[in-house]
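Take a look at this one chain, the form predicted alone, written out in structure tokens.
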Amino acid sequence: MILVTGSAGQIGTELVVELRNRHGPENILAGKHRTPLPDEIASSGPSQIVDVSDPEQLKSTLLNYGITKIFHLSSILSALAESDIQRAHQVNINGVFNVLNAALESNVEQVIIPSSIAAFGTDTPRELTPNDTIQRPSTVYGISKVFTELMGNYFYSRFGLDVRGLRLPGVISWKTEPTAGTTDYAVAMFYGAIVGDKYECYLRPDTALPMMYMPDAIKSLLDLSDANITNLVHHSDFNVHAMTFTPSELEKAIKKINPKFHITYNIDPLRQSIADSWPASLDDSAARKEWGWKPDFDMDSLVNDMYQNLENKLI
């Protein structure tokens, strides 16, 4: 059986069901804890309350299912963690401890753990940010996700775990509504042409970010998982990378589709300061050599795929 952790998140939600579509629903447990699941999950295979800060509990939990593989995707994201920091802490770093050192004890064969764009920082080149470069984050999110690539190449190093992982831009759904990641003003913007036709961004218009569509991201997970491990040189920090764009560029392609949608900006000095330190484009060439990666998006097929989705969702 498959464990998926933050099941409830944005990404676990749309994780769930192509695991579930996959594997069956039987195989596949929604791991939950403070959010509820969608209805679409709760109803359509097994879940169970699952705190990654409390080790034993974890541990009977891959015990109890026969866990034999976790996708960990609890974690509080990049604003919100800077608000809150002892949660942050408990969650994205005791949390994917207490994950690899549960798999360990347990008869888990695999973890994959998705890492970030904000692992890097303000001395990482950012333009084309190498997958192996100075990583100096200045978050408290970024902090816990470079302790997950280094825990998670150790316990492949020092036991044998096969851990996996891959640094994600920023993602863009229509399932789920935008979080606090400092990258979901995308989303947002979305909602804001398509409900009201404007948006007001917190970010500057210049601001260039990596970016990703959803069906993207799970594929990368997916095809990370499935990769052979004698192939792999790298194993819990690959940069993956689709498409680079700002929210003047957005702006545009949107106003494609709504002429009648316009922005206007009320910055938002903490995740400007989040975004600024953060990679403009990834050389995912290592992605792309030792498992194959490659992204079936660009800019102006996500666009109108999120647009014309999102619209039928909404209205």
Second form
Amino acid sequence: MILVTGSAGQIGTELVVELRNRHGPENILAGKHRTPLPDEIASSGPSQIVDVSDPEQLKSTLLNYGITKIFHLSSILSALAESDIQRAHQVNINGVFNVLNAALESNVEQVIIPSSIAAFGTDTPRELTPNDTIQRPSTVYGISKVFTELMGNYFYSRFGLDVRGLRLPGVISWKTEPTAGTTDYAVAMFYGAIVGDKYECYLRPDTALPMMYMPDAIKSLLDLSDANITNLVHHSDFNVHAMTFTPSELEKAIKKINPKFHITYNIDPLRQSIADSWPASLDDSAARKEWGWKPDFDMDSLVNDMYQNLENKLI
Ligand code: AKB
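Target state, the form predicted in complex with ligand AKB; input state, the form predicted alone:
The complete assembly is shown below, putting the previous chain first.
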């Protein structure tokens, strides 16, 4: 059986549905903590409260359900982590350690834990960031992601636990909204365009960041999980890239669908400084070579699909 932690979150809600389609609903345990699960998840298969800060509860859940694989998605995103560093430490550092340790003490064979572009900092080359480069993040979220990558690689080399991970960029989706990240503006801009033809952006118009559409994010997690381990040189720290755009470029692309749309700017210094410390684009040749990573969506296809689906949902 496969456990997905953070099943009520932006990525979790969509990953659980895809895994249930592939492996049968009864084989996917939706783990949640504070946020209630959407009906679609709660009613379509097993679910359970999973508290990643409680090692005993975690271990007994893994043993009781016979879990053999974990997609560990619970995480406090960048902006929220800066305003509550205790909780970020509890979930993103203690929680990751507890999951890895409980996996080792049970029958889990593989753990997938996403990292983030936040694992880089201002000392890192910003364009085509190499897979293996300087990582000196300035946020607690970024520090926790470097910890995750290093600890994942450590559990693999020291104990032989198959831990894999990739550095996700901003993920754009229409089903479940992200919670307090820095790249969330891109999702919020679509909501603004559809609901009232306007949006106030908290990042400067020229802030270039890497982004990815949800179907590609799900594909990246599943393809990495399915990859033949003998082909992997890296394990918990793959760059994956799909596209780069700025708020002003996204505004232009949305305007092609909704000419009445316009944006104004009210810069949030915290989120702007976080964004300025992240890469604009990544060299993902290691992921392409070691497990065949290739995104399906570019900016045009993302914007058209996202706008249409969100419009159908909201109107
Ligand atoms: C965030 O903005 O915090 C996340 C991320 C890039 O990891 N979307």
